[in-house]
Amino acid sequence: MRIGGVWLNHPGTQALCAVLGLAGHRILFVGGCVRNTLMLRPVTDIDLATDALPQVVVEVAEAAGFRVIPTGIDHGTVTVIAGGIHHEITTFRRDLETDGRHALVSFSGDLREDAARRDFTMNALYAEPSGEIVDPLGGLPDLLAHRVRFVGDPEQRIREDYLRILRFFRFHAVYGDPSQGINAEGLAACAALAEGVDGLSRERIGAEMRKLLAASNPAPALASMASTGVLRRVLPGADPRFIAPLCHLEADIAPRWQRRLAVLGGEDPGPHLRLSRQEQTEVARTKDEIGSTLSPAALGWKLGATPGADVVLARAALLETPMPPGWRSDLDRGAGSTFPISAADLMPHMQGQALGAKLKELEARWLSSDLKLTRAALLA
């Protein structure tokens, strides 16, 4: 099988592969660029693997006039900029020691050893500069079947890096086939080693959860996370039951992980997932307004069209009710509305606290009227 694409045939990319090849070294594309091309998904990063030692990659690339950045040269990775494109080139490696987060590696000349240390079979696929697929571990059938499966023994892979527990669920949500169900052997390993999640940094956990929640349908993966005890370690109190109804309501709406996180519930996600202040505000605002009685138009005026839509969708999912008729146009109407009363309308008869209280009272009346009360009606 052969792949192609603009990224693979880019002149800078092909020139880089050519200079390493002419120097007598093997160079192959690997990981996400190969996987995503086969799955007809966009390619955002170009990773390559080579039998050349890191310093050799640096020397050959610089001699050819390419800019080289020693990104992680001690671990075998350098970044080469060719034709304006960043290429991450890593020497074939094998693991000597791991502690569940970091690995002590040794460089290798064996492609199969390099493949054997990767997490999932669909990530252990390589491609020659010509686009010809190289599949040392037989992962291509798994990828074509959208089957997320660990390379070798799942427990051993997880003990090498406990983040792979979260990646397993995230990959199932993004790349897996929900109709097949999640891989049973991998699921059992995640359940057996769930405590390992506790040792991960909250930044890494948060990054994985953002990606998982942004998948088209994360409901099955989240349900599996809950069944293994992983979800409660990530976000205590989270309940995935309402994610499936939310995804159903979002059929023609772009998913937003913030909206789904609000529906997931549980403890304050800020410290657990290392959210930014703005992200915390978004999630908390959606949670707070779910229980309000504000109409879609009122939510559009108060929050804006997109945050207002988050509340309307989350409310319908949690209450298991249909979406209100005309909710989208009402949100837009609200977002474009202006409260018809200003302080000047009440002065000089009112001042200070009395003025503020009256403005709040009139605003509440206007919101409860679905923004339909006019200035005259409110002042009357």
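Model, not experiment: these values are computed from the prediction. Positions refer to the first chain, counted from 1. By rigid core we mean the largest C-alpha set that fits within 1.5 Å across both forms. First, how it differs from the form predicted together with adenosine-5'-triphosphate.
With the core superposed, residue 41 shows a C-alpha displacement below 2 Å between these two forms. Once the cores line up, the CA of residue 347 ends up 2 angstroms or more apart between these two forms.
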The other form holds:
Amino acid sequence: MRIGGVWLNHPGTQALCAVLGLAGHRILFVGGCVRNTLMLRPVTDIDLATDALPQVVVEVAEAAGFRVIPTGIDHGTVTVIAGGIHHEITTFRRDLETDGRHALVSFSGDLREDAARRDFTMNALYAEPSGEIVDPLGGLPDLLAHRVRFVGDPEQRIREDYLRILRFFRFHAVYGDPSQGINAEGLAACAALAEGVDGLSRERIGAEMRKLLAASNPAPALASMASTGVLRRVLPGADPRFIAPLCHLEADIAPRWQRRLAVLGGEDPGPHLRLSRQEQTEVARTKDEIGSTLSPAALGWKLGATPGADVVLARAALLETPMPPGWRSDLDRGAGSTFPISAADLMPHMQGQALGAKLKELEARWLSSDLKLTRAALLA
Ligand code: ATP
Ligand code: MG
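Right, the form predicted alone is done, so what does the form predicted together with adenosine-5'-triphosphate look like?
Below is the entire complex, every chain and molecule, led by the chain shown above.
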């Protein structure tokens, strides 16, 4: 089987593979670029694996005039920029020791060893520079069936690196077949070892959850996370019940992890998922407005069209109500509106606190009129 693609045939990429090949080394594409091409999904980054030692990759690439960045040279990874494209080239590796978070690796000349330390069979697929697929572990049938399956024994693989629990659910959400159900052995291993999640950094948990929540339908993966006790360790109090209705309502609307996170509820996700201040505020505002009576236009004015849409969708999902008619144009109308009163309109006969209170009162009246009261009507 052979794959193709603009990224694979890029002249810079092919030139880089050619110089390593001429120097007598194996060089293969691996991971996301191979997986996504086979799944007809966009390719975002180019990872390669080679039997050349990192220092050799640096020498060969530099001698050919490519810029080299020693990204993680101690772990075997160098970045080579060829034709303006970044290539992460990692020497074949084998794990010597693992502690649930970090691995002590040694370099290997053996592709099978490199494949065996990867997490899921769909991530252990390689492609020659020609595009010919190399499948040392028989992962291709899993990939074509959208089955996320651990390489080797799931419990052992999770004990080596507990992040794999979250990657399992994330890959199921993004690449799995929701009609097929999650892999049972993998799920049982995640349930048995769920407490390992507590030892992960909150940055890494947050990064995984953002990707999981941005999947087109994360509901089955989140339900499995809840049933295995993983979800409450990630975000205490989170309840995945309303995610499926939300995804149903979203239909043709682009997914947003912030919206899904607001619908999950539970404790403030800011510290649990190490959100930025801005992200934390956005999710908190969505959660606050779910219970308010503001109309779509008022939400569009107060929050902006996109966060406003999050509230309208989240409300409909949580309250099991249909989307209000005309909600999209109302959000846009609100986002493009300006509150027609300014402090100057009330001065000089109002000042200080009284002025502030009056402005607030007029704003509330304007919002509850669906932004329809005019300046004259408000001042009258
Ligand atoms: P994406 O970049 O879209 O998240 P990816 O598959 O490229 O997907 P990366 O995190 O870039 O994911 O990792 C590249 C490859 O490295 C994976 O495809 C997998 O083979 C391997 N890998 C990454 N993280 C792990 C891990 N925690 N355990 C084992 N193998 C891993
Ligand atoms: Mg990648």
